[in-house]
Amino acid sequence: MRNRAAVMHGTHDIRLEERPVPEPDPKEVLVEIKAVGVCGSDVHYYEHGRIGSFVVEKPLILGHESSGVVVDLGNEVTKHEVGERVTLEPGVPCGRCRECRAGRYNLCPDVRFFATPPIDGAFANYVTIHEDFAFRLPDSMSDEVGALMEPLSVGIWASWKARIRGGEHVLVTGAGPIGLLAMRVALAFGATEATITDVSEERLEIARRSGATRAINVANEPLPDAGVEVDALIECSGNPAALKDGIRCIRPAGMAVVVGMGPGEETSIPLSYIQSKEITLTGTFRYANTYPTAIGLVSSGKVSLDDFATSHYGLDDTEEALQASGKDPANVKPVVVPGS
């Protein structure tokens, strides 16, 4: 077996290399990767070499939205068989710390997350992962849709945090991949109205086709002038103005959920409005225990992702895939297919 990998050596510097095929530990499976979605974090590392305190200091394989086929088993694996198609949850926590023991394993300080320095990701032919973080895919689900269980999980976690139960009007700020998926999940969970904002008309048109009841181009119609009143805000753009304007659209006792990460560590919020309206403001960090729900939403037809992968690239073209969305806003989710 050959294990080719697209390796980042610096900003705007991706090189195709041969790496050893990894050996699975006793509780790990070896997975041949079939599809990897390009995430905004991959693009950010490629363009800037860092995200906050996470800095690429040595060659790194990017990519964490992945699916594949189990091709080998560690000698203590009991949950999988060779030939099984799986989607990979890319963050493996320690399982021992206070947060893990409380079920908040996404907050584990020692989590090993694909494509987060110094942990290599999935732009490669083969990876290993603990058996608990590989989830069987139904035969009806394609490899590329299987890879999208990761960003879909972000949307699920956001809706859980927003306490979407049914009948709500949800405002999603930012119509990138996460915003579009968060909107689809909120509607699947019973939200009756979904307003979404962006500055890209191409992405707003995708949102309209995906079920948005209202899509606002805030470059032309600022949110404070749009007369929007909602039960919950899911902020996915990382733009400080979107957070502030979005909070002011929330009805009393509503929810504000911050998903997008902005460039700075601090921002300002309308605190007096939050206090006087008793609004709950919370952040999110990845997700926990979402993959079974993600697979169930798609396999049941409550969320459709068949249209979400907008372009496909071979492993040799990983650098082109990382540049694709920046060149064309309508190219929402490029997918790398390592075996093509």
Contents of the next structure:
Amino acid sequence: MRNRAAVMHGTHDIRLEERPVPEPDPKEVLVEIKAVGVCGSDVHYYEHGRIGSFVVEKPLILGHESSGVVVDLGNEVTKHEVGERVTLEPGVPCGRCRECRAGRYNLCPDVRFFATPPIDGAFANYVTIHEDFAFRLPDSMSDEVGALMEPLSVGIWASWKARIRGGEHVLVTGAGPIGLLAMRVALAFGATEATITDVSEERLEIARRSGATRAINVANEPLPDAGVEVDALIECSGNPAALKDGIRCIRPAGMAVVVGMGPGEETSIPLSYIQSKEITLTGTFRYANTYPTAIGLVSSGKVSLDDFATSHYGLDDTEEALQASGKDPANVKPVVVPGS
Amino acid sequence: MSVSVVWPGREGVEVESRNVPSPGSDELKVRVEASGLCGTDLHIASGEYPFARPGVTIGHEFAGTIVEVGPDVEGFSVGERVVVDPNIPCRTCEFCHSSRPHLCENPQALGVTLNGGLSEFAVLPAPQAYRVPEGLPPEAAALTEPLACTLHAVDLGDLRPGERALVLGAGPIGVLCAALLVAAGASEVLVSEPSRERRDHVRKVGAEPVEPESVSEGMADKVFECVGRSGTMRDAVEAVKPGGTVVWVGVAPPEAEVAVRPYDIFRRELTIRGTYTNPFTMERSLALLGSGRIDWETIVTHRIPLDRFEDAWSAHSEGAGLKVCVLPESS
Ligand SMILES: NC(=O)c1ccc[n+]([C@@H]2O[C@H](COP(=O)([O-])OP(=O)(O)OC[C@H]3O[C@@H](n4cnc5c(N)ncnc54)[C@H](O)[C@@H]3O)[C@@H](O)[C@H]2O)c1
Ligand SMILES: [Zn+2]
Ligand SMILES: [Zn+2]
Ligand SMILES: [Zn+2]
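Since the structure above is the form predicted on its own, I would like to see how the form predicted together with its partner chain looks, so please show that one next.
First the chain shown before, then all remaining chains and molecules of the complex.
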């Protein structure tokens, strides 16, 4: 067994290196990685070397949307077998703190999350993970779709927080991978109208093909002039203007959920609108307890991801995969296939 | 004159020709295009429904086209198709003021206390009307009210997408409930029903039919009783998982009682909820029908013209099919 890994040494500097195959702890499984989606946060580390207070100070393996096959078990593992195909929930919380005990383990201050310095991620042949955070994949689901349970979880968490109910109208601002998946989840949860916005015509076209009832290019038709009225906003662009304009589309007593990360620590919001319409505004940080739902939504056919990955790369071409979306906005979800 | 189905105040219903007046200042007059029959209509006919007013035209699930608009009405015009929310709250009592109009102390209802829609023409207060989306046929629109009642029940069940739901009973409400749970993202919707014919409908709305014998303890996160019998109310409580919610949607006879062990409620932290009518759910119900999420063609099994009302009534009383819909004589 050889473990090759794409290691980030600094901005725009990825080197293919050989690393020891990790040893699973008693409660861990060793997983041979089959597919890893490229996420905007990987790209951000690659380009800027940091996200907020998380700084890449020593070599780091990126990649956190992964699936693979269990090849070895720690001696206390009870939930998995060798040969089982699994998707990996990339954040393992401490399990002991106040937030973990309250069931909101996504807010655990001691969570060890793949590809978040200093924890290595999955652009590699092998990783280990606590057995509770590996989820068996149904035979019907491909490795690459299995890897997408991670960004799908972000969409599920957003739709749960937005309290989407049957017959509602949702507005998703930003048609990147997260916005597209949040929209599909909202539709699967019973929303009957989904309006999505972006400034990229290519991405809006993908949105139209995946169920948007209306796709607005806000570069040509500003949201305030578009006559949009919704029960919930899911902001997935990180653009302060999208948040501001999106909030003004919400009907009285509706929900605003901020998923996109803005450029700054602070932003301005239409406070008097929020007050006079009693809008509930909340953010999301990753997700918790979403993986069984994500697998259920896809295996029952309520959400189809067969067409979601837009390009494939070997481990040697990880750097190219990290640059792909920036070069072509239609290349929404590049996937690295380490075994290829 | 208008052919109308009337409850005379004694057992049974009668078809008679009556005068339907012009609309009052805030009213609409519609030519009825589809009118569904409901269990409540049977209760009224057998004299078991205390609120019904003798001499009333029955029918509370109806859609039609506006033929006349009262002088003070805004936002509606002649020729538009509308569907009706039959439940009219007083808008002044404690419950109306605290956003629970369905619990109103002095409610009126079209087809129960006021003349309803089993008739060629009907007159109704304009705020009770909802515009039907383009392309939705009248017999589908006439399902808006029963679907809205079921939607309220599903709301109260607080289903989390991805959960496993169980519905007891595959009558019209049970099947609508199953269709809504499927639309709301339940990962699995099981429907228990003794009749084989009715189990077949269940599959068509994307749910899984099961035989009542296979209902077992703790099998679902959320359970919806859509039968209205003590036995199934009790089964629902057995079948829910710890921490789960049971919604009693079915209407049991007023004197019925259910034995529930308080210890179970305590130890398994169960919630049992009742649900009454359709507060604030008409618009979402219409949106769901308009979007094609609810396979209404499976639900509407009978379309019978008003001049053959006897046939419609007997199909409905015998429980043949699911929803019996009465259409105007001319078609
Ligand atoms: N909260 C969380 O836990 C969490 C998890 C994952 C990602 N995120 C964040 O979610 C956001 C979306 O992620 P992604 O991977 O889809 O990013 P992305 O950058 O690919 O997508 C954002 C899209 O927004 C569009 N956009 C820009 N300005 C807009 C405007 N004014 N109106 C509408 N659209 C506009 C862009 O063209 C782009 O297509 C990012 O900010 C990311 O950091 C948050
Ligand atoms: Zn913790
Ligand atoms: Zn009814
Ligand atoms: Zn009242």
